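As structure tokens, one chain now follows by itself in the form predicted alone.
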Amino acid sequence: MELALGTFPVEHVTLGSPPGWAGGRLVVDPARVRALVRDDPRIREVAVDVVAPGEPARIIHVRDIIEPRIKVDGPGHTYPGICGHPVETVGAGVTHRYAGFGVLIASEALPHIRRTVSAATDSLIDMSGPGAVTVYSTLRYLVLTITTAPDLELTEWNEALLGAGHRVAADLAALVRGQVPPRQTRYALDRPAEDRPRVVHVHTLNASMVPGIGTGIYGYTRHALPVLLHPNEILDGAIAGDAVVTYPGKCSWLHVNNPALQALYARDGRDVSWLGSVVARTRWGSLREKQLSAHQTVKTAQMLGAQGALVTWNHGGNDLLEVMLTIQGLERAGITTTFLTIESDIKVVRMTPALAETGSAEPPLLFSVPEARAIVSTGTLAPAEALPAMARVVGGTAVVFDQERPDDRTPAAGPLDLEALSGAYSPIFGHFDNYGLGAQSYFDY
């Protein structure tokens, strides 16, 4: 299997007409994406923003951000099981993309939602300034900030959001279809050999307890057993996130950008034999669940005959369970592992006789093995000092902190003391950085 990932870089995006790309310059018809997202009718309203880095902005209610992909050649179509049908394989063939580039979805959660799904958070974007510390910070987005049917149930408001924003990603990825990109790389593994360690990437990906929302597998969101993939349809948008829960590691654009795939890439061949990626499902419901799936990701490991692992997560609480026994099932089968993970940035408010202090007492991770021993941390980038007044907000007008209380709205052109307003994490989109996606250094060895 071997994909072709031709790239278009995007230096400045303009709304205007005729749309088109060239020399890195996006133009944006907004009467088309108005049509495009209005196409659905539970979309009531939407508003149409571009955002650059380095601006006075904050955008806010983030739901998804999907990097514009397009299939040009070969089986299938980009984020599959999203977009186009029948679902077939992807990750062969030739892809288009933008690079540096995002549609970013803004959509206030709904009362109902908040309450149904208590990780419908509202998250932000600064895109200068002390809180502009991770990636997103550094993307250009064409910003679809929807307003839907107040009465949409759950999965209605999910696919809504996600179809509105896949539909213009899609519609700018075929303005580059017939283009030569400046720069084409080609994906494929090399054949395993002899003299190389066999290594495979343990890919844990969050499932909702939820039914219907999700990080989607070719747009499958349940709980399944493990599933071998080739990276190159991790790279073609195989997985993908929803418009639900917001924390980083479901982003779209995260994951056919993930950086642990780019570094495998560069070292398969050279110094490894890379197998491919087991995906493994998190957060089951039981121990003996958890349990099962642990033991079916070692035994895929094992007929793969790796004798080393990548493990990598992209969710906290529960999902820790299966990820740790995973790795204690791989180290006592002889599969030496490496995880790498983010830190709990969960705030423990500690009562002493004469105060309340608030602290960082909690572990940085809440659930370990004696068989987790090499393991990498990409910290949290969850800053501690206030974010300044922004002159432009986009997304909305205020964002709800403590979704215990919905009701209690601070308005977000203002300044924000993170430490203060919100509850347990940072509403900053991106403070996990899952992948190392971040601009902390390490040591490879």
The other form holds:
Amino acid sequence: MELALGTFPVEHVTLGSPPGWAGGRLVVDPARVRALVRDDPRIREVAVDVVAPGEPARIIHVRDIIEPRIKVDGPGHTYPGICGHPVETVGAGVTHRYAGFGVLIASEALPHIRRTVSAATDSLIDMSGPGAVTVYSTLRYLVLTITTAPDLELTEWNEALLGAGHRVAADLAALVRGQVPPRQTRYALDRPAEDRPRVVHVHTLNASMVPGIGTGIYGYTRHALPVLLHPNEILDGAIAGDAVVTYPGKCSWLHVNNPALQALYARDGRDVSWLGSVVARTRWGSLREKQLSAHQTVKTAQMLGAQGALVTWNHGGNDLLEVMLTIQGLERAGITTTFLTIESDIKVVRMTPALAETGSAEPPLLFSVPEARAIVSTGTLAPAEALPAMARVVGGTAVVFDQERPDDRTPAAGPLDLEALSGAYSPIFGHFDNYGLGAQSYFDY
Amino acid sequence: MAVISALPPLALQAGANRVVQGVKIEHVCGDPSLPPDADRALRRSIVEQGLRALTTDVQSPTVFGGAG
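The structure above corresponds to the form predicted alone; please provide the structure of the form predicted in complex with the partner chain.
Whole complex next, starting from this chain.
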């Protein structure tokens, strides 16, 4: 399977007409975008905004971010299996993409959805200042602030928002369908060789306990036993998020830009042979299911002839149990593991120097096994200071920090002392940074 | 003390000495997918395991039952 990925960098975005991309400048026709979003009777209103890094801007009610990608040649459709796209296997041919740019879906969770889905929290992205600690503060956005009919049930609301975002993203990607990309990269796995260790990526992904939402594989969101993916499938959007859950590990932009894939591709054929990504779902409800998923993941790695495994996860909490059981099984099968992980004391919302030195009172990992001996930490993203007032707010006007108290609304433009306002988790989108994309390093801590 | 847990490995790592295997994270002490009589019997068996755990001397951390 070979994929030629053509990259069109976006260094400037303006609203205007006619739409097009030339020399890093993207022109977006707002009337056309509004018409595409409103091509769904479930959507009542949309506001279209452009936001750039470094601006005194705060984006709130972030639901998902989509990097526009289009299949120019070869089978299937980018972001397969969602929004009515076919489920045909992707990963071969030619795909074009924009770099440094995303279509951002913003919409406040409807009150009845807020009540029933604890993961449909309010999140925010600061484009400058002390809160700009995640990779999401470095992208340019076309923000679609969408108001839906108020009575949509959960899956309808998700489909309406996600469909609107993907219609716009596909339309923007079509602007560069026939153009020659400034940069083109060829992705193909090298044939395994005897003198290079065979390595598998154990790509564990949370599946939502609420049916119909969360991270999907070809749109399939339910818990299922592991599946082997070629990394090119992932680059074509085979793993994509919903428009409900705001936990950063499910963001669609993240999965096509996952640095673990780029790092493994950089080594494949040089000093390792990468066999592919075994995608195992996490957050099973019972111990036996967690054990079964771990056993089957280990078996798949063994049948592939793996000697080493890079283990990643995209969530937190009890998902770590099956991840650790998988690491234990791999090591016992003679497959050397390295685990890339956040530190689970993610409730840290302000990173003081003292806290950075000693950690919080919570254990950095909820659960561990003695076999997990090689662990790379991506840390705990949290700003050192309270967030200042922002001159511009996009996506809404007020945020709810406590899902249990939806009437307790804080104006989003003002200063936000997250430590005081947000007792549980940080509302900064991307604050748990499972693949190490954040702007902070040890020296910041 | 005995703790009923859907995930005994977590309970053991947290330092529990007597752990009773529960059903699932969503419903530790029963199973709403079962008919009422069967669910009642399951719940009773888990509670009885808990009582047995409380009245059993243990030399090291011990898991009771396998309802999950």
